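Next comes just one chain, in structure tokens: the form predicted alone.
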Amino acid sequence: MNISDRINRIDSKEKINGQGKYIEDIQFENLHFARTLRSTIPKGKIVGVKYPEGYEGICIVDARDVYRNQVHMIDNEMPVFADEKVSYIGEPIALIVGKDKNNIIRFMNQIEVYYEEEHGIFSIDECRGKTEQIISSHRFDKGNIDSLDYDDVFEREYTTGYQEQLYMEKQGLVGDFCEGIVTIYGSMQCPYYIKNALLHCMDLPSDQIRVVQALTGGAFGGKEEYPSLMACQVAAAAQKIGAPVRLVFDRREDMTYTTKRHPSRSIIKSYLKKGRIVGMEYFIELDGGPYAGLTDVVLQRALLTMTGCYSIENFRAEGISYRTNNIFTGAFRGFGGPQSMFALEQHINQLAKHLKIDPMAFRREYFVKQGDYSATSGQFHEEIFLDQMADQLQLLSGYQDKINRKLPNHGIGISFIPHGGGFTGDGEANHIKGVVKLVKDKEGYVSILVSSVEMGQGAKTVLSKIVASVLAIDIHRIIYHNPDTFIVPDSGPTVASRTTMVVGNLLYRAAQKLKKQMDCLDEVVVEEHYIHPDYMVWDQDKLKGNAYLSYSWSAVAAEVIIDPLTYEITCTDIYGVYDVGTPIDKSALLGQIHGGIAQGLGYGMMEVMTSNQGLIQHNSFSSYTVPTMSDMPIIHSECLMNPYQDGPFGAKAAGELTLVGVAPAIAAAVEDALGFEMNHLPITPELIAEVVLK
């Protein structure tokens, strides 16, 4: 079998009849319910909480419950729970436990909280010029930007708003405590995010914390870093109470105050001679909210790919992200590139049309080879296809015919997007450090021992494929269980794509050398760390060097149709080339595809999520719009082989690509059918109108 055949997901059939168990479906003796006391303003000092009396079986958990009040993420500046103030609606100040739901919601309804209310920050642009509201700000250049020669300028502004992950199961963890040991259960991406969280609040040691990962029903860089400020809460409450504690949002409690995708403002200036770039200028600014979180993490992937797909010899990238008192942002498929691709797209797109050159012509003349060189300055070690991408793209669209029959209201767009796999720079060898294992029973059955977490995204198929692969077994006899601090070693967050490229290149090394060893009676226990290689060169101070470990590249085609009255959008058609190096699995790589394809269709005309003055407005299923299956496009895809020679049977990565690319290209099809230019996302009828009827 080739591995890139199609076989039926290993964990289809739990779910398909019902048998997989999420977090509220696992039963616990003693189980105790939590809800959030928070914040009713967003930024001020509590004076005071008065709870009501005679209410039995209720507990109360705060700040003083925990050894120390501090959210362990890059930093730690985030507290467990808010004590002398607070700096965003819906900042968690308690928890009150008890075993009756409706006796806590009576307690709490009875709550006072004593607020001395300061004046709040909501926007960038409030931020602009005062120091302390700077979280991050990089900068870096490329060639000499300040000698260029030059005969005209190109400027744009864009702007995106925030985006809700909206994953299907909403966030939910049980902390419990016996025998002298906190154990974490529910919904994550990141057990050991979690367990290193736990460490550093609790006065235990590691062999005191356990942290296990329930069924999870998706995330989307939902569940990476927040399962961590609710893991703290709920071991606390546990550990006070001893018993355990579920603590699990509603949904509006959930879209209201969790993580959101930045809001984003980015300015592109472009220097031409004779037509041509001969220098650009990049500065984008993000919301964080009031704490730092991933903002800076997200802010540094923004700008470290921000040249795309293009060739542009003198480049300066500029970013700041501001602290505010909306609700703090944090991971979302794509961490950063959605927001600076659109922009980059955009602006191509516009730059062309400037030019009187067709956009598809116009790229190519800039398309990046193997050998050149990045916005960072590092080379491109592989080979890229580009251009056959383009042409697979023009035959697969019949994108020419369509530029030369012109209709009314009718439009199609473009956009070509890298991706980079894995931890910026030298994260993967400095920072995560990932180690797997693999362990064969006396019975030839094998273990998969990693902490990359199945939340629908096919882990557990791609990576016992993998394995399975190598030792030429049957893959019902690999056994991969949801991941458990107490038993798998911590080979890093199922986050930027990662897991089948890192990951799964670390388990194909491991099964190599458990392969010879197969024939052993005995159990077998392999062993395998990351290994960075060298061609890695990086310098994290000046953002200079290798960024990413391998790229994958996508190009993409959308055709829309604009109603003259109403402005409202219909996206037809969706087309896409893709670059990921070998397909683990052409069915979960095609699932990957049609996901990316419904999110970025949200991101790109439809999911409008609005604050105001910190309170996120749209928080329902009825207020927040997402695509449905009527708004779906017809999805036509192809593959272009490319392996990676550091990628396990070839594969590079793919899970956020596939969605980044989908916005821009929108974005271009709206302005070729309407001769305007779309600078914000979404873009949605009322800003449609607003733009033609100015």
Given for the second form:
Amino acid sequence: MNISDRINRIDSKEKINGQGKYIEDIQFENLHFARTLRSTIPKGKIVGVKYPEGYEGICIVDARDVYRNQVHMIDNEMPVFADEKVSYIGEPIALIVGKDKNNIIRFMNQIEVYYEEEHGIFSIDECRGKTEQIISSHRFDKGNIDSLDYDDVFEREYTTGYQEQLYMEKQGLVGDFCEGIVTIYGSMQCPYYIKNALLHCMDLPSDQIRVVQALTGGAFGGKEEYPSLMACQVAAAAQKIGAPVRLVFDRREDMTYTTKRHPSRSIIKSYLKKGRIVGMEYFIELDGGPYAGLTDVVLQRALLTMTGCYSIENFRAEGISYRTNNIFTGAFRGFGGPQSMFALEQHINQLAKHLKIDPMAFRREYFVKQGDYSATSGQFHEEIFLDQMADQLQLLSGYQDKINRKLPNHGIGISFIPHGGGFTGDGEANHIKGVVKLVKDKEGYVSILVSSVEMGQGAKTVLSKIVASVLAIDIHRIIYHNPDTFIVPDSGPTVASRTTMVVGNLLYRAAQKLKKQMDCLDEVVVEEHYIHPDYMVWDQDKLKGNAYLSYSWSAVAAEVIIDPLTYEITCTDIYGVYDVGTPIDKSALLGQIHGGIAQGLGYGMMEVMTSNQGLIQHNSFSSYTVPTMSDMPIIHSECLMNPYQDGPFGAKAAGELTLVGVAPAIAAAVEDALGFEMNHLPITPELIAEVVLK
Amino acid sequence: MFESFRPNSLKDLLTLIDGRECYKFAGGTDLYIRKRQWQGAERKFDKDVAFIGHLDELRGIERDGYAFHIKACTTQNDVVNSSILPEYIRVPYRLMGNPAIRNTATVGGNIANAAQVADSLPILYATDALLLLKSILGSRIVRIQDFIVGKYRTNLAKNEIIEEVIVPDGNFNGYAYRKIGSRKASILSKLSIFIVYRKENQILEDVRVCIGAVNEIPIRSPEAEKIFLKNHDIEAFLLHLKKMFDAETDKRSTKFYREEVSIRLVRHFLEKILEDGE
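Could you please show the structure of the form predicted together with its partner chain, as a counterpart to the form predicted alone just displayed?
Now the full complex is given, and it begins with the chain already shown.
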């Protein structure tokens, strides 16, 4: 069997037949429920909290119950519970815990919190020029941008809005405290992030902290850092009352108060000489909300691949993330890429139009090739086939005919996107240091011990398939339980499109070692540690060198029809050509492609989410409109085989890439149909009406 | 705390609500959601609840020589699948909510709820529908326009229920309907346009134009329609409608978009109606 051949997903049966237990389905003895008392103002001091009297069976858990009132993410600035001050609407002040939900809700309806309200900051505009609002900033150059010889300048500004992950299963954890050990069960991407957060906020040694992932119904980055906050809270609650405590958000609560994609504003300035780009300046600003969280890492990812698929000789990138009193923003599939790549691709389209060159032909002049230098001046060490992908896309989509025929209200647009696999720069080597284990038991069954989780993306199927294929055994002889930090080593978080490429490769190597010992009658344990390839050179302080281990690439075309009366957009077809190395499973990859297109379509033209004075307005399925099947275009996809030497069987990153290129292609198609520039996402009929009619 | 009741007959229901103010819970697809506090905990009803959706006396669709009679607890899907009702009534119901909602939500519920986005109201306004209201004391008939007072506000008395919706048969032979939402299915309206007309021997004899979800209550002007029937002056008609606009920008759409697109669609449909057969 070829590694890419389709197999059934390992996890689909229990999810379809209902046997699978999500955290809300799991029974615990003496279970207590928790509901969050939240700030109702965006910024201010807490003067006092008045709890009602006469209630039994209610326990209040707040800042006083936490050993160290800090949530450890990258830094420790976010409190587990707001104490004295609040910085956003919805910030947790306390957990109200009890066994009777009605009792809890009646108690909560009578709580009064007294605030001294302060002036909040709610937009990037208000932050500009205020150094105290800066969370982080970066600037780096390539070539020499200051002494350019140019005869034309082309400058545009681009903005993007919030996007909600909208995982089907809401955030939910249970904390338990038993015989001195605190255990967190629940829906999560990163068991060891949670463990490290607990290690920081609790007065407990490492061997008394345990994190166990439960079946997880989608995450998309939304369960990367956020569950650490909830875990610190339920751990404190469980420790205080000595019983399991369940904290599961309601849908509106989840949509209103948990992390979203960062709103952004970008300015791109291209310097031209005789119609050729000789230099480019890029400036991006992100709204990080009140706490840093992962914002700086998102900003870095937005900046590092800022020149996209193009070789730009002289370049300057600058980025700032701001602190506001909006909801705090965080990880989301694409992680900065969707914002910066929308800006760049729109800019390239508009520049091509400005120069009266076909946008496909214009891009081809600048496609990066092996040996070229990236935005961060790192040399592309792999073969890059952007020209072939462009050929393939033109064939697949009939691009040339469609761009030439100019049917009224019809448009076609394209995008070319790189996405770096794994952590940025030397992150895999210096921060993650991934470890995996394989254990063969006496019956010849092989257990995969990793902290990487199945969250619907297909990790269990893909990683099991890699190990089974190397060992040449039936996949049913592979055992892969949901990770439990008492059992599995830290293979790193389930993020950054790294699971197949990085963790999969560690397992690939471990399986190769194990293969030689499969005849052994005893139990065999093989452990494998991450080794940084020597072609990776990186200076984190200067953001210089090879920003990513390898790049995956997409070439996407979108076709739209716009209703001339109502400006409603129908995306009829999406064509995609993907270079993700060797697909480990064609079905799994197709799942990523279809899902990425659905989520990218939403980001591009449907999912409006706004905040009013710090309060999210679109917080339900009826007001936050993700695509339904009726909104989905026909999807045509192909792969270009370009194996990566350090990926398992040649596999590269695939998870995030498929989302990033969709919105830019749709935006370009809308521009093609209407002849007006579209510089904001999402592109709604309301936006078009403003641009066209006003 | 609140109490809930499940009367066995219409008479029992009317007796119950005569002495006690109750939420009248039919399909509950909006009411039950609006009253939630926390999944698994009690709903926040500040009045008692009377369940009425199970009463067979309140379900069914009939036709007599003059009108269509739809009982209040008839589900939206009953309307969609009706062999009695004309297409122009059925189509807007087909685009409401989603299949699960339409199998539960009722015709009367959508009216009594009186949401700005209630998609059934434009049809009822355009057709000059009447409501048969009933209490223990007797019945009364009101025009839909007199029943709906504002967003979520009606003239239903505490001791009354809507028993029946009466849609007069206007002998229409053409209609146009367009619902604009932010996606193609399972969506609330930003605006909707409903037009019914009768055209005989290429002469437009009757036309009704109603715009939903733009103002708090549907927009319709029978006077302007009468003038339009005489002069066929679309722009003058539109000018009249424009004066009635009172849209707001909210999380679903903008004032500008709602008003502009309403005008464009009405113009488009009226042009087509005038052209047809000429």
